[in-house]
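The chain below stands alone, shown as structure tokens; this is the form predicted on its own.
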Amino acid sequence: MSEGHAAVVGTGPNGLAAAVTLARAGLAVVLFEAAPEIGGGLRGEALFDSRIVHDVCSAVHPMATASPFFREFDLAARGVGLAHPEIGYAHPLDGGRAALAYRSLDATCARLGADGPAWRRTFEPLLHHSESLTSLFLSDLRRPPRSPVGALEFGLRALRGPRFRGEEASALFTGVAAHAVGEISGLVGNAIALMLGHLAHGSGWPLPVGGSAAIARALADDITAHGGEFRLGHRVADLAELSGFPVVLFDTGAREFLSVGRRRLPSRYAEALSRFRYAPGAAKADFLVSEPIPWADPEVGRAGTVHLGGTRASMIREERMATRGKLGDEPFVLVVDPGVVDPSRIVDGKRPVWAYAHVPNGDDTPPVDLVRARIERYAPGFSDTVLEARGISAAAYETYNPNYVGGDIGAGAMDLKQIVARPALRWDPYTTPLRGVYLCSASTPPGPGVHGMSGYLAAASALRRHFNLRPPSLAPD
């Protein structure tokens, strides 16, 4: 007996996006979530003070304003505020220096001095093709680009890489490339830096007002408004549990899906999933502090995101070491103080600070002291402001979310092969060899990030193949 038209396993941003799409098409959708609350990487938690919420995974969302899914869904119309810092990201260096990426391209170029013209040549042409480039970058990567000229220009820049003379501009660019996690000096690292970097001068790198969970709540509200049902605290251990649903979409990583479906999956496909490779891990540190981070250059304190990696050469070395399973002395660290742009996150002068360190996959090093030392190097006196701290090692992150294998929050390494064959080589990357069973997680194209496109594209494929339906409008009712 059927329980509904479709089941969605996992309620991260892609699972929620898939369910929104299916429910708006008129299907009866049931979502299964192993955790007691929805959201996956969008969850928030009051760690030290019941009035102050910390983002457990993601905190800053360049794709939330750029993604075709979210552009149509319209977070602002649904009450989700997106706070835009004037400085999207900053990169401190030794000696009190810092490179800053303002939302204004002109201001950024002026700050970079002699490298300003090269920065403009790198990013200004991409801004003219931003919407078509973003649509291509956040697609299934199986269709020709809407703007071949823009795509060609982007590809040539990614192949060549920019040429900067000064340490500041090189570090600023490479810090964005490090979001790729791993080998960042080649084509993939350049492409990530060009895509995210140009968005900083366009649609921005915003933070959701009140925390990332606001995005999950908006998606969930739309699902329930269209008849969807949530079953929380229910971990699906075997595909047979969902036999009552004609269509099932898994917002799970390749390894978790292999575990759930192993008894039914063809051996060749199962073998392909077992070969899926994972990137270095993220070790998370959360701090409750008594005042803003005392950066050596006060301008850094106006940035929404801060990259701590030192010089370009240092970042390339450290990321390469992490890829090879070695923890270096100066791991790359991302830092966010949400109170910089969202005063609601500050209560009685206390504020949350969010930080990740890139470490080897499965590393069990406690991250608090490591991250604290990296911040202290560029913000002397930071330790004196810390009231409370909590760390989650890369190895422990997998316990929080099985999709984060060994702490890989991107759900799979991003290299040329695994960008296209993600998680296995198929023309429709969301289908599996099992009829009616789809993957919709970050282990499918376009990959990691809070963009909802993996969920949306998987749902669109299911609607077309099983119900002969087109994707519905996502606009607010």
Ligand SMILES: Cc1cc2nc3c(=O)[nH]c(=O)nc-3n(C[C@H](O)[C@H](O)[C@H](O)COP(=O)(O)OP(=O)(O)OC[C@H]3O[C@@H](n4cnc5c(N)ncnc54)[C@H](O)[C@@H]3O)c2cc1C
Contents of the next structure:
Amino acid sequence: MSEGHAAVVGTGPNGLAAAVTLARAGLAVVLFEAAPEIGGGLRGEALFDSRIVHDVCSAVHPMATASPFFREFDLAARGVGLAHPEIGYAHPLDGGRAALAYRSLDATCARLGADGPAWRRTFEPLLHHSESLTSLFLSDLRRPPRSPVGALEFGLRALRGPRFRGEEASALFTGVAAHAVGEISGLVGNAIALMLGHLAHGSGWPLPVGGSAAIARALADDITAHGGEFRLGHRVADLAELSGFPVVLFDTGAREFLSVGRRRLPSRYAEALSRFRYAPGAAKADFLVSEPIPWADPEVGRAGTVHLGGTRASMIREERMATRGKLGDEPFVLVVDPGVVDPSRIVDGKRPVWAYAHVPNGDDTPPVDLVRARIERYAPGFSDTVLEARGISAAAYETYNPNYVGGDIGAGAMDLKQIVARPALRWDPYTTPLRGVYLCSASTPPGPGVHGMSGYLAAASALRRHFNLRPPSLAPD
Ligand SMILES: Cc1cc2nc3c(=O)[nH]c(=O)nc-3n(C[C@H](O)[C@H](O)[C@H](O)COP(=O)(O)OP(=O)(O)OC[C@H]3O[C@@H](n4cnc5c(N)ncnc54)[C@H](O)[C@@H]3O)c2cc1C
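Would you mind generating the form predicted together with the named molecule now that we have the form predicted on its own?
Every component of the complex follows; first up is the chain already shown.
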């Protein structure tokens, strides 16, 4: 094996982003993937009808639109259509009410009534600094912000938390905070709500036309075009298998990396990895339905993403219970009907519906009935439209992808400590104590989501340390 070789283990968005960066820098890259197909959290599958693809993991992509990696890689120029809903996310409440986050900040504030001015004060200043804030949020969090004023404004808002009087605005904000999973009422939940929330009024919360796998295909095409090779159905079980590669990047979670490296990792680092904590899990339900979801408020049917969690108090309570290992009666559920923005997903009137619930880590409750009941509460008659359904419990998600320990789709809890020490405290979080061995998954900063930044930053670190190279251009050739 020549010096210019590198291996990437795992082909999720971060593994693919790492491989794009390394291959474009001139390295001969080989990617190993345990699953029979590429993509990790970007995979799709025709579950019930060979013409209708369901997103198995991610479906909506605020970060793939805003991240510095994808901005330069330019999905649109590579033929990936990004369909933007007019309403980024909606939050139905009992009694047929619903709070709506339009792409337009004005329309959102108008609909929120008395809380409209507070919503504007919360998000408008962030929109002025959106690019630098996104770059900071999606970084290794070890460099000073490009816009200190924007960062200060963001930090103060995150510390202060939401200041809404009405149930609608509070629930709308907290539904986004719930993407933090777990303890959502503090600084981390607020920060995630501010970051994702302001993107809904800026670069948007789009869905890739045809499904998320289109993003993985675009990345894989670029890797192949630059000489990269894929070895599918190959789960790397021991570091020794890759001894011929001078550089190896692991798009695996902390626990899987501990297992693969168990014979070589120094005990202090191994102990730090074994202490890495996991968040509540996701239990997924996929439906094939005969009609659009009959939301009590039809406006909800124009939203790309729907959050079902009831009031702010209810979401905080349910998330706390899930963190403590108890499945509540009203778990937080996210719902996406891709046909709302992408007619190509609807065939003969049949359409996929994607949904998942936040449940305790490792929970093995079959999720279909639970999720169906949550949707039915805000969309009476939904059950009558269901033609087929399939569930994956939180416990089963780990079998599907070892990065999702106990169904934790974030590959590690996002609390203050684990945002910085992710997965262990190191100045360069992508390095490990083993020379030439790097981690690049969502178990490293900036954490979960399809943004490619962990992969890109880990590859940049490997290029600099091992080859004395700067990151290459990612723009389409
Ligand atoms: C149900 C669900 C819904 C989600 N929704 C969204 C969403 O709408 N928007 C969003 O931005 N994010 C979403 N996410 C999160 C997002 O998918 C992940 O944060 C993202 O995929 C993480 O990327 P990654 O490259 O770090 O790891 P992954 O995408 O998890 O990929 C890791 C890959 O490594 C492979 N692997 C692991 N161990 C080995 C090994 N030993 N040998 C070989 N291969 C190995 C796995 O098979 C997998 O393919 C969702 C996730 C799930 C599960």
